[in-house]
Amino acid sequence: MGVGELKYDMSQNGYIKLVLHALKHNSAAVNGVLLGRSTDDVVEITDSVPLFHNHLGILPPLEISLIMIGDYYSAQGLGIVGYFHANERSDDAELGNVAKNIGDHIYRYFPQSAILLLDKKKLEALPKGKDRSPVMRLYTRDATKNWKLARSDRGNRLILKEPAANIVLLDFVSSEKWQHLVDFDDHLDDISKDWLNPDLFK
């Protein structure tokens, strides 16, 4: 089965740590890794990892944090498979160069790679409905080389495994749980902040 029909399981956890990063720095960019494997035609998204909300595109500490990352998360069997993506502002729904770039980087080591966008308006309006799917758009790349908004005529190709997500994060959003979050910024200012986050869904 080709990219292009690949469909992306996201755990909860992995979801919400990304989404309560965006809510943290609300009126920043920010950015984050997705850590999982691929079986067959799934690429499964067991966690995420919060990055930047300042300098996103500065190679020397994306460098290191993908490094650091990756000899983490490979101990148990897990790689990075996708970048995740928050634009500053909430009407801005592009997916700019910065994003392209560092998915690039990703691609060459997993094919199978995505580009995941929030859509802010649509995290906005999650309090108002009951919308089970995730505040997220999955971009692929195609067979030019370009990312493209996945589109499919069997449904959503981004799942989340826990159908009750958006219910838990609301929780959490309601709790200001995002206070607690901690990325690789916070970590390379304080080496004593953990950009694992074992206590957030404590």
Given for the second form:
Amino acid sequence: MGVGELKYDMSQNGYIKLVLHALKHNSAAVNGVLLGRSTDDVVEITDSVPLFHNHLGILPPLEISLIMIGDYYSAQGLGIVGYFHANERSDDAELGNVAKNIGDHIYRYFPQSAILLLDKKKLEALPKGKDRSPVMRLYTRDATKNWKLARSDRGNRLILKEPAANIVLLDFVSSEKWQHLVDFDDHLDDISKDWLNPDLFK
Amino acid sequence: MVTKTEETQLNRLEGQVENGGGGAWDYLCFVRKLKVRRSDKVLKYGLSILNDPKKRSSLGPEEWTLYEQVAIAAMDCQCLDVAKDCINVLQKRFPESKRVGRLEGMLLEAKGSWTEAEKAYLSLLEDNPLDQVIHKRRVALAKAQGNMSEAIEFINKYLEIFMADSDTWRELAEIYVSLQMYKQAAFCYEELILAQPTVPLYHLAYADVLYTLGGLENLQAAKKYYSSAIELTGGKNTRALFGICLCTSAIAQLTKGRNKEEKDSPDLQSLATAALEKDYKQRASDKVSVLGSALKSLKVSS
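Moving on from the form predicted alone, please list the structure of the form predicted together with its partner chain.
And the full complex, kicking off with our chain again.
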């Protein structure tokens, strides 16, 4: 099946972690990595690890994080299947070059990889409506090697596995659960901080 | 820049105030001193003092400083009515004040009225061409509209006058990195290292940019700056230790097949590896095996 029809199924925990990360550092650009596995017509995004909130454009922390995270999850039969990015400004809906370059790097290891870009306007509107669709935009690489926004005429290609994910997310937001979220930047500053965030969903 | 000790102190104070243990004014003064951005807490604690007439009068002349601090925090949290109220109080007390004029400009910024804000700042600059805060507001205005080239232009003009302002050199470097203009970012870090050669943060950031630029010369230079960062931090900086491993690996890849005498001695990498392993065993024992496999994949056989 061509990448153009591939669906991306995202777990609630993986989804919530990334949005909380963006909210914790709401005046900065942040990014994260998506973990999962692929079957014939679906890429399952089973988990995510929030990466950085500073200097997203430099290589050394990115390289270390991808090696360590990749190694950890491969023991569970999972691999890196994509990349998440949130822009600094809430009205910036463009996929920037840093995001595209990191996406390209991940693409080399996983050709069905996706880039998810946080839609900050949709996130802001979430408490007011009953939207169950993810507050992220999906980009995949087409035959011309460009990252293209996924077409919505054939239905949503990015699906939240648990339909109540947004309700759970809003609950976490109102209880300010993002305060204790640890990203890879935090880990490099203090290695006793765990980027797996084992206690977040307890 | 804030040290780890200062951050821990601040967090402890914040927790104390949050749990009803008092110390709000100390917290607010500390935030002002460290110049950190904790607008939601500043707004909450600041308003609790300002809205209590007894607490407010006990501040004496510091009351006006608090109004200013709360106004800015309110703008950051998009509570524009609160900000307007604070600014009105300051206007009544200090009519014709340039400092209040600055706050009015910031309020226009917070509302998204970019043209009016720019007009306000330019008119303030006519009377005060060397007001550093207003110059920086113009940069922030450009950044907020996504006009990065204008922001860079303003910062460069500012640095021609205020070339010792290290915070601004850092801001410029960060903007360059976000635009992947690494050579220009490297230049900024070089200026910072020249001015303050014992700040390890600058050595580390410079090394990161050199590594990202790539190429044998840059990688060898990066290795030197990771080393100096390690020296300046007594070997405790995880990022610098990882940096050594990454550089050694990348250099080995580039010099494969070359004469063995030209290659770097492996001592530095094994020292860095040992330091990392020891630290992880002590403080992140569940990640030791992941660290081990990562370091193994970075060891290129000679």
